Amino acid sequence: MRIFDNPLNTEWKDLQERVNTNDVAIEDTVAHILKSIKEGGEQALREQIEKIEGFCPEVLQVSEEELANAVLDVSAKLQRAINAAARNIREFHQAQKPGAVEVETMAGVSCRRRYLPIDRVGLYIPGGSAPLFSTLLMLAIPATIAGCKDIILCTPCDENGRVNSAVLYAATVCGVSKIFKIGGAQAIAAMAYGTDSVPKVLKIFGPGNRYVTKAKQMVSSQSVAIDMPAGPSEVLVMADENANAAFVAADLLSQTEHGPDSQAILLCNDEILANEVLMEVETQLDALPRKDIAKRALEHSRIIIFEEVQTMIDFANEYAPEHLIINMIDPWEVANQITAAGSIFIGEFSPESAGDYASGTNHTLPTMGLASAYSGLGLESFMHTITYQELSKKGLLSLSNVIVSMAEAEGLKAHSNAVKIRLYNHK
């Protein structure tokens, strides 16, 4: 990681560069897969899967036998913590519920607008080297608590077709049970259009590869709504004087580890502490077991001292990270003043993992600088709405001279005639 010294507004842009995921390369790849899929429907998936993964299962439901085995292979230690994750994510999604909206704008003009659930959607569950067990919860308990009838969940098997024990506990602890043994675009594709053995689903959640979040891009423009648009995880930590050095190169480096791709950003305002961070981030990274792919993340990452707070902060808004940990002197002082992150850890003993797997906020998050306009996920991200306008007699004829007025000044008189026929013509 290198040193920035009080770089000059001039510099905040390049420094607050992304990392390139300009996915032009893989671009008709996807779109093949999408298309070959979306005309040949169930044989031209399996044909994608056997060519891309070079088998495809029998059968690629999996079975309750499958998720009954998958309790048995994982820990009861791991079952636990599960568990206890799973409560607090309920627990603060349940407290999201939205109530309905019920408004008479004047006499005789009731407007209402309604939250109802989904009623079908897919969730998507990267495999390899990290199977994300932890998404699943988040992503299928607000499922759940939103009330969608059909939750479908596809995720990579290996190669002896077995899914991975711990993302199938997890989703018996959801509830899940629609599940199947697919990855990569191809799983994209067969929820998007829907094939004799995958149903079609209304919107897709979830990370991945860059296949995958290709393809979820493409399928967003014609058939189905998607969770956000997604890069690379990230994460900036904010630091005083005050700071332990130790927990924020931890900080750090839990998030480069994510992929080679990952960007972490040190803002304080210290100089001694930026250099014995960058000590501890060498120190610590030797023990990963993934740090060849941490190693490769910190070369487009970056420490910055700022003189002023202030500074800090205005840096960070224009940054608008994914993950934003404040480990300062007064962190709720500097925390009120961030108006851009997807999601905030205040002081020193909240670390980015906690929010990753267990105090209950959701960790699919807007990043690329989009936590500026888009939230995280929460309950209403399974929900839609619909607005109601009832107006009687009294209502509508309060209400016409406006209508007509606007209609006409639009030039849409058939706008302007569906109110004065029923004024002028009532029986």
Contents of the next structure:
2 protein chains.
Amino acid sequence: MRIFDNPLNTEWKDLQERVNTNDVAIEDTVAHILKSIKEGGEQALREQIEKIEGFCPEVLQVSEEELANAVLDVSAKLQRAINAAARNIREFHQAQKPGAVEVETMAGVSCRRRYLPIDRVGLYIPGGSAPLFSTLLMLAIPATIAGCKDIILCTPCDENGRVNSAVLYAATVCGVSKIFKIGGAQAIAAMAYGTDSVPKVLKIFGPGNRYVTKAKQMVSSQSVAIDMPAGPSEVLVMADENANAAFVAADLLSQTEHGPDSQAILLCNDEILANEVLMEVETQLDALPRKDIAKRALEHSRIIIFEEVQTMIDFANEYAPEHLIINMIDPWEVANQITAAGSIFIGEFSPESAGDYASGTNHTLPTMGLASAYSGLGLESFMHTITYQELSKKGLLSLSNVIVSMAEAEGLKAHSNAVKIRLYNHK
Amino acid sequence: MRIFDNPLNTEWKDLQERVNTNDVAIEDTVAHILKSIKEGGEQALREQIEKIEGFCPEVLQVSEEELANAVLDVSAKLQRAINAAARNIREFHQAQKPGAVEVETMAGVSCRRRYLPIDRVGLYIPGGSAPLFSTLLMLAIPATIAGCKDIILCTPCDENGRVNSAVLYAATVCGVSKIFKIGGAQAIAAMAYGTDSVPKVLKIFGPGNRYVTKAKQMVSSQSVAIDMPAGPSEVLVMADENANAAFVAADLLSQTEHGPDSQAILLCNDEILANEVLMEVETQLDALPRKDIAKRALEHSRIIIFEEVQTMIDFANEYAPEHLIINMIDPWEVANQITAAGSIFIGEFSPESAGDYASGTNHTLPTMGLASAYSGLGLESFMHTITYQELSKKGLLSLSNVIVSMAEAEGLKAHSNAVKIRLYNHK
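Alongside the form predicted alone that was just displayed, please also present the structure of the form predicted together with a further copy of the same chain.
Next comes the full complex, and the chain you just saw is listed first.
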């Protein structure tokens, strides 16, 4: 982790560079998996699982018995934690319920917009060393509040055909019961196209390895919606001389343990703090079980010193971080000037881990600078809108000149006919 | 246009098939244009324009004088029409302003979400035979209401370097003044990457030809957001024995004049109406200036008879039409059971052209069945959300067991450290 002291504006672009993870190399492999399952259905799905995982469970769907047994495997302490986190997440997402809009724009011209749930959604939760049951809460809770009728979950199983118990427990807490033991690009294909066992969904959510990410990207240009383009996780910490260097270092490290592609950036206006943080990172790093991963992420992580707080703000807005921690004397003063970030953590007692797990906000957030235009997941991500309009004969009459003039100026005569025929030719 | 009488459920998929427009053939051409402008900036942009259009205007940006003069070219009648449509569109989109959410999920744990404008947006409006100034209203009005700081418009000019006057007038009405005379994939590249003259934008909106559509699709997998995947326009009309066949035929035809790939589907429960509509289509078609286009679109348009209204509803939801006209005796009874459509037109006096131009709803809507998961453009399309959380020391303390238990169960020790260090090690 290097310190950059007051870099020139011309150097910012390089300092804001993320690790490039556009995985062109696996495009053919993933395209082949998608195509074979799209065309071959259930049979092809089983063959692909067999080929990729080395075995395929007899029954892909998790049984009621397996679900019930999983609860027994999860400690009471972890159950309580998951329940508490679920309660907070539920409360914050319930508050996001969008209202309907109804406006009579002119007499006899009534326009409405309603939010409706997306009928069938698919959630993907990776397995392996870090079973992300927290992500399941972040996806399944808003899906149920939105009113999605069918919620499908795909997650890989181990070589004994078992799915991680904490993942199954979290699914139970959220009321998700259609769970399939499928991982990787195979899972995305199954949900995107549907097979005999896995229902076709309309939108796919959730993180995954490079194969999952690539598969989501590829199906999204076809007929399925996805939550958002995914990149490595990232944090930007803004700190001033009041910040505790140990807290800052812990925040940077909690980002870097996610994966070798993760990135942690510190912006500060104090050289002493910069050096203290650097030392703290070294000290704390040593005690981490995932220190090898963290070390690799630290190679493209940076400490940047700016004299002015305004410059820190400008840099942060250009970087558009997924997570932004503002550990400064007047954090809201800064936060109110931030226009591009996924989620902002205010003050010294708001570590990213609070939002990653339990405070109530969603942890599925835009990365790679997309936070300048994309939003993190919210209740609306599991809904879509329909607009409605109802014109009375009088309403259409009062708008008719407007529609006819515009349609004819655009050269669309049949558009104006549809108005004229109603007004001058009514049987 | 063929009539299908009570098709079996197994035949539905074929009847719901759209014209496939995934343009793999032009991928290389578009990729080359994008790459050269990304790398070569302004100089490459001018070269590409020169090469593709045969000439490149000396100054790409529309001048204040050109803007002022354009107004003189637009008839008072068309000006009034554009003003009236703009007023309705403004009113309906202003009513969509999303509120902030603020919840204290636990004592000392405050979670918020705010909507912010996307700072710089790019709008594309095609030129050519049908200058879509109506689309400019649909994009620029919500962009200004959202509070987007920079609104860039690209639209092609004619061989004399002139942009369509109605487009410029509509831009003036919306308060858009940064207008560039650039069309095609070149315009998308310029806005996606930025050049000396064209600012880089964060999200690109608007329809276009196959090159524009492909370019938007390709840049969207990089660093720029786009409004939505685009396909040919489509309408599904639901009608019963009370419907006037001439109205229904006019609605089907107004869809088919958009382009040869457009699709119009009629669902009805009455054989007599089906045959009347077929005859009316033939009669009305003959008088249309764009009848050659409409004829080609009619080749993949269909009339489908179902005995039961419920079957019509099921079919419509599976088709998920961009536009749905419900010309039936109790249209709201049906509309309330529709879960997938872009925009719904209620009753016999609500032709699609009303919404295309003037009633106030947005006409940029999801096609190709994506209406089951995507929304049409709304005010929020020009905004994004940021979530915020602020924990007091007491708030963090009361959540600490939850966070630590979950982080450690996921194998993320640095995440739990970021909590522990704040509570047990505070300087």
